[in-house]
Each structure stands twice: as structure tokens, then as C-alpha cells.
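Just one chain is shown here, as C-alpha cells, and it is the form predicted on its own.
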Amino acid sequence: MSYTPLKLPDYHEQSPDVADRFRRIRERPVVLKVSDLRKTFGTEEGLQVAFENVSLDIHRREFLCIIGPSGCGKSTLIRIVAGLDHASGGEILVDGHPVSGPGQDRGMVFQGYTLFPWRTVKENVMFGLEMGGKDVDHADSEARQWLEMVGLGKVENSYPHELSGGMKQRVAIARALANEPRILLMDEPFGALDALTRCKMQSYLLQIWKKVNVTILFITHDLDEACYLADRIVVMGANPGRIVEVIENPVPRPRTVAQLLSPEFLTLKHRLDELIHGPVDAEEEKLPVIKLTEAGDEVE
């Protein structure tokens, strides 16, 4: 899969640090290789193509976001990578080995809260470790370490219903990372959170990613989130789902809130919006004029 540097405004050249970062990413081994992936569904109307000809190479320690309109197959794609669904064609390799089902080399964090309500925070993180064959004492010790890393050591004995939405997702991230996967798969994990909590969780995730040897594949519909988090951004189109463009993120790391108004950030967001929504025709966007009441005045 080719890399597409984003063309910045003439008055602002790409930072040498950004160019060097992508050079170093390209030199790393490919952890996840997706080749000519295709997914179809049988319906009453016939065969429906969810997506086709999807090919990606994702390098070790890379943070890659996938965005696109509803129906482009983003969530279906990540479920196939996780081994929770099967492709109709093509191949997925993790470290050169074919994916045929779920495995400890991939951790998954969903949008919904998937913690076990009858288990404490620590016991939720211990679950995967115990299923992997580790004894209770070992699982207990490792779970504590992961909870400390995500800043939740003080609530290890609490139950999920006692936590906020952001805290629940941090527990889910700790649980997914506890088995030390090669790839962390995240399907709109912050989509159900309020705006302030979402911003905090994005910052937490970047801090965690710096400390853990993991590659992240992140699905989102939020352009700001993709611009803030990703090294590269994959833009998918719909009907059928396909990759439209893969863009190198020109926003330098480490990322800060102040960069939301930088030329790099605004140019990238504008390009993503252009790719997903296309040019807007003002006439087509107008709704029919139907007045249901007389208010006595008019609004603009």
C-alpha cells in the first residue's frame, strides 16, 4: 500500500521531523498484511458486496485510523482482522501467519462496554490471563500492573457499574493489552462517550501507546479524532466499500490540543472531509419549505 503525503499550503512546509518519522515507520517490519480482502453478504435481493480489493500493510508500532461513511465496511473489516468474522476472499497475515479465527496476537476493544458486570475491575483484566493458562497469583500481579498503567489502580476492587464510561473503556483497554497482543483493534471505542471524556480518552490512549509495544488499528467516524491520533489515515468509500486514499498525517508528534488550529491539522481535516463527503451542492441540500405553524416572526 502506497503512502500519500498530504499537500500542505504553500506557506507551510512539512516538518523534517514528520518526514523522518514516516521514514522510520517504513523501515519497521510489517505486522499486519491485508491482501485483496473481499466480503459479501447474501440477501433476498442477491449478493451484496460489503467491501472489495482492500489491501493494507501496517508496520510495527504504527497507529493507523480507518474512516469512511456509514456502510463502507469499516467495522466488518476490523471484525475480520480480529477473527470474529470471515472474509469472502483475500488474505490476512499477522507476522506472516494467516488469520483463521480469534487469537492472543490481537486484542479487541469495542464501542459498547463489554466488561463482565459480576467481576471486579481487576478480575475483568485477569480474565484473559487466566484463559491463557496463567495461575491466579500471576494473573493477579499482572492485572494490577496494567491497571496502574491506565491510571485505575485505586479502583481495582470496584465493579463496572460503579465506574464512569471513560473508566470502563480504560479497563477494557487494560484487559485487551494484558495478553500482550501484537495488534490492538479498536472499533469506535470512544463513540458513546461525551465530548470532554472522549478528549481525555484520546490523550490517555496516546500515553498508553507510547509505553506498550503494540500496533493500533482504530476505526472512527470522527475526523478530529483521526487527525489527532493517527500516523496514517485510511479513507474508505461506500457502495461497495473500498480504499479511496491512504494519507500520511502531517501533524507532528507529540500531539497537543493547540494543534487543532494548526495549518497541518486544518488541511488534513479539510482533505478528509472532501474525500468522504465530496463537494456540497447547496441546492440539493435544501429541504422542502413546509410551515406547520405561524409563529408571528421569521428566523434566518
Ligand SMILES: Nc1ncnc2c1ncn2[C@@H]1O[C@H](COP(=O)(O)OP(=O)(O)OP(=O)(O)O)[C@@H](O)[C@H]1O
Second form
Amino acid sequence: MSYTPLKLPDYHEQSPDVADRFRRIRERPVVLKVSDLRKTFGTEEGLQVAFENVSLDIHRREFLCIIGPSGCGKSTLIRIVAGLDHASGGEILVDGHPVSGPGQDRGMVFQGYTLFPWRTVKENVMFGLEMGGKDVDHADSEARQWLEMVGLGKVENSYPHELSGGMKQRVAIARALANEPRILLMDEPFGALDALTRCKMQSYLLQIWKKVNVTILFITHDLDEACYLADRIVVMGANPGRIVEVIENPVPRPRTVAQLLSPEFLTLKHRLDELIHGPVDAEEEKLPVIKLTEAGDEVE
Ligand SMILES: Nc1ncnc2c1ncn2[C@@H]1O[C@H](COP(=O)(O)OP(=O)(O)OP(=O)(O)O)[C@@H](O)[C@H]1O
Ligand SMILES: [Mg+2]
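Alongside the form predicted on its own that was just displayed, please also present the structure of the form predicted in complex with the named molecule.
Zooming out: every chain and molecule, the one shown earlier first.
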């Protein structure tokens, strides 16, 4: 797979540390291999290409973010990787094995809250473990460990409706991780949260990822979120959906909120913004002239 080391302006060349970090990541085994993936949907207007020519190698314990405009096929792509939908062409391998449906090697966290409302927090985490064949005692003690890991040991007997949105998503992460997947697939998992909770969740996720042997494929609309979380960022374009650039994130780890104003962070964000939004066309931005006020107090 080709990828682009981010070309920083003269004042901040890519440091040897960053180059070394990515050399080490590339030396790790490939956990997820996506080759020439393509998805079409049959619609009333005919066959629509959701995305095509999508190829990616994701290495063990890499944190890869995908960003791109609405409709470029991000959710479709991650659903196919999860085995919830079928590709129209191409191949997906997890640890060298072809994906043909859902499996315990992939855990998924969605944007919407997907906990079972009739089960307690602990019972939600136990669900996958019991489905995987663990007896109740084992599932119980493992679920507790995972809840401790995400900082929710105290609410194990609460029901989902008693939790905040951020807590629900932490339970969803614990539930997905409890099966010890090779890859955690996350489709805008913090998209429904307020800005402050979202920041906290990003930091929790990095802390969890440090402790668990898991590779993360994370979809987001939020440029700050991608810059803060990712090792590499895959930028997709629309019509048809495709990969337009893969960028190595130069922001050093461990990440802190203070880095949001660092030259690396701002340069990366600027580059992503350019790729996604392109140069602003003033004419295109104009709305049709339809006036619904006679008040005379003109606004600028
Ligand atoms: N079941 C379906 N039938 C027909 N077309 C579909 C179906 N699911 C998705 N599409 C189309 O595929 C394209 C990609 O959709 P997808 O939901 O993957 O985009 P996305 O990048 O996740 O968008 P968003 O950022 O808004 O979540 C869109 O044009 C969408 O209309
Ligand atoms: Mg989507």
C-alpha cells in the first residue's frame, strides 16, 4: 500500500523519532489486509458505486482512522470488514484468513447506543462471552475485569438507561473487547456525545488501547479526533468513494490535549481540511436569494 509521510513546512521537518515510529509499525505483522475492495448497490437509477479500489494494510496494534465526506462509503467499508455486509469485489484477510461473515476476531462499536436495555451493564458485557461458549461464572468474572478496565466497575448492576452517553459507549467498548478481538472496529463511536464528553472518551480510548493487544480501525468526521487518536489517517473522497491519501500522523505519543496547538497537529489538521473540503469556492457557497423577512433590520 502506498502512503504519504506528511510534508511539514520548513520550520518543522518530520523528526527522526516519527520516521522511526512508523518504521517500527511497518515491521509488525499485518492483521487486516484489504485488497482492491469494491462495493456497488443496485438502485432505481442503476448500479451505484459506493467505493472502489480500496486497499489497506493495517499492522498489529496500529490505530488507523478513516475520514472522508458524508457518503464516501466509510460505514459501508467498516460493515464489510465486520462481516455485516458483502463486498462486490476484492478481498479482506484477518491474520491471513478471508472474511466471509462476522467473527470473534472483530469487535464492533457503533455510533448509536446498542446495549441491550433489559440486561444490566455486566450482563451486556457477559453476553458475547456466553455466546462464545464461556460458562456463567467465567463470563461473570471476565465481564467484571473488563468493566474495571474501562472504569465502570461501580455500575455493573445498573441498566443502560441509568448511564450517561459516554458511560454507555464505555460499556460498548468493554463488550466488544471482552471477546478479545484482533481488531476493534469503531464507526463514529463518539459522534453522538457532547464535545467535552467526546474529549474524555478519546483519552479513555487511548488509555484502554495501551493496555490491550488490539488493532483499531476508527471512523470519524472530526479532524481533531483523527489527529489526536491515529497513527495513520486514511482520507477518502466521494463519487465514487476511494482512498485519496494515507497520512502518517507526525504528532508524538503519548498524546495530550496540550498538543492540539502544536505545529505538527495544526499542519496535519490543515492538510486534512484541504483534502476533505478543497479550496472554498465563494460562488458555490451562495444560497438562492429567497427572503422571508420584511423587518428592514438587515444582517450582514
Ligand atoms: N443499503 C444501501 N442501499 C443503497 N445504497 C446504499 C446502501 N447503504 C449505503 N448506500 C450508499 O452508499 C454510499 C456510502 O454510504 P455510507 O453510509 O457508507 O457513507 P458514509 O461515508 O458512512 O457516510 P456518513 O459520513 O454520512 O456516515 C452512499 O451513497 C449511500 O447512499
Ligand atoms: Mg457512516
